[in-house]
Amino acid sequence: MRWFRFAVLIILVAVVQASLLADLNIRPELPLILLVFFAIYCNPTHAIVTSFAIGFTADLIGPVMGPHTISFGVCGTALAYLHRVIAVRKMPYQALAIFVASLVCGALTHLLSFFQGEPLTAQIRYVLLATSIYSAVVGPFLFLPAAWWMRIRIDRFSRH
């Protein structure tokens, strides 16, 4: 694992998520897309460490500290161990993994934020569903540049 490249990638994603996409009500969750990427393409130990680091970075962007770290850590760990059983190499399966992870992480994050005293939005179901769909559509296309930057070989276009 190239940790310096990972740190630069996470900082870049945090800046893009916080600044460029901040004006949009429904936007893709770039940190969650990276969580799924690292859970799929790294070994389980690195995937778990990156999941917590990505969650911590997402907490730095958000209004409260802690919910993203916990939910991303749980979802990243589950995906890393699930990937040992099920190979998620094709784009439709990656999109499905991003969709399910976005729903689960989003629901867990909002639940933990609610327990910390943060009010829930009135349209929480719509926002969760729209964000999950948007992330699932955009996510697999971001895997190739992320793999190039991290120097991870993904073999997307070869026959198996």
Contents of the next structure:
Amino acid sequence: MRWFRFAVLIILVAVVQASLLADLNIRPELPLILLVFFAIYCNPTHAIVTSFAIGFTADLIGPVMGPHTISFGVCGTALAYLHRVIAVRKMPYQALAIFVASLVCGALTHLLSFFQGEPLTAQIRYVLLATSIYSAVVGPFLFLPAAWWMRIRIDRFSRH
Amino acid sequence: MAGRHIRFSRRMLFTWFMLAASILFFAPQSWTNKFQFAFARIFRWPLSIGRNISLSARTTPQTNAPANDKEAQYKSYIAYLEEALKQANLKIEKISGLKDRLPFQGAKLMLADVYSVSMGPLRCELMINRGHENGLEKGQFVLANDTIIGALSEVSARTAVVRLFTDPGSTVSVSLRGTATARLLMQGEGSRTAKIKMVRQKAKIGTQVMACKMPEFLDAPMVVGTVTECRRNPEPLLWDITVRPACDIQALNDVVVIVMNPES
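Switch from the form predicted alone to the form predicted in complex with the partner chain and print that structure.
The complete assembly is shown below, putting the previous chain first.
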């Protein structure tokens, strides 16, 4: 695992998410796409570390600190262990993994944010669903540049 | 001994990270948001570039003009930007002009640049480059184009977060200009609108909505937005009013914070 490249990548993703995509009503959840990428293509130990690190970065650009770190950590770890049982190789399966992870992570994040005093609005279900679909459509296409940057070979399949 | 690698089991690693995340979650927000402010300060340059790109993508006019015309257009745009840069030096004068126009006696108006804008259905916030060190406090109102756009929700030493009145977590006490309505409660809806629910009187489209006086924060009523829609509430004889900000918040580069009782 190239940790320096990883650090650059998550900072870049955080900056893009907080500036370029910040004005959009519905936007893909780039940190979550990265989370699924590392959960699929890294060994579970690295997946755990990357999940919490990505969650922390997502918190830095979010309304409160903590909810993303917890939800991303739990979902990334679960996905990494799940990957040992179910292979997520083809793009449709990757899209499905992103969709489910986005729904679960999003719901958990909003629930935890609610406990910290952030408001829950009626639009949350719509936003969660639309964000998950958007991320699932865009996500698998972003795996290729992410793999190139991280020097990870995605054509070779392995279960760690 | 020194060269021996420390190995953690995955379960142990997960437990430690969860513990750290839980501490982050339960720690007071005034401590943890220092991380967010530090991130915004360190990466303010790429954040502002990203924001400018997003802004220019949003405002670029779609024309079928030939390439030469487009070049001329860009040249005039550059000239405009240069002129705007010169005018930035006149910001102090702008503040004094604002003081003359607005009904504040003894209040200090603090000009602040906008770092980042977040305008989604769940969150409508701005981050600005002024904080405690400049005399800002939580709850102070923020102006743009002579209208109130929100209030400070978090303040650190050198940065602050403005919660816009369209944010779902924002509630502002307002009244409708030119009507005899009592104080009404306006709740943000996200996505650039706010709502005043269960109003007894129908409001005309275009009526100005005024923020009510608030001791220590606002000495006189000020315009918040305009009524864009007035629909019947399911309850008989009641109306729901939709309010939009009076200015284009996403296009803002600077805002003004009202400090009603400056220390010096």
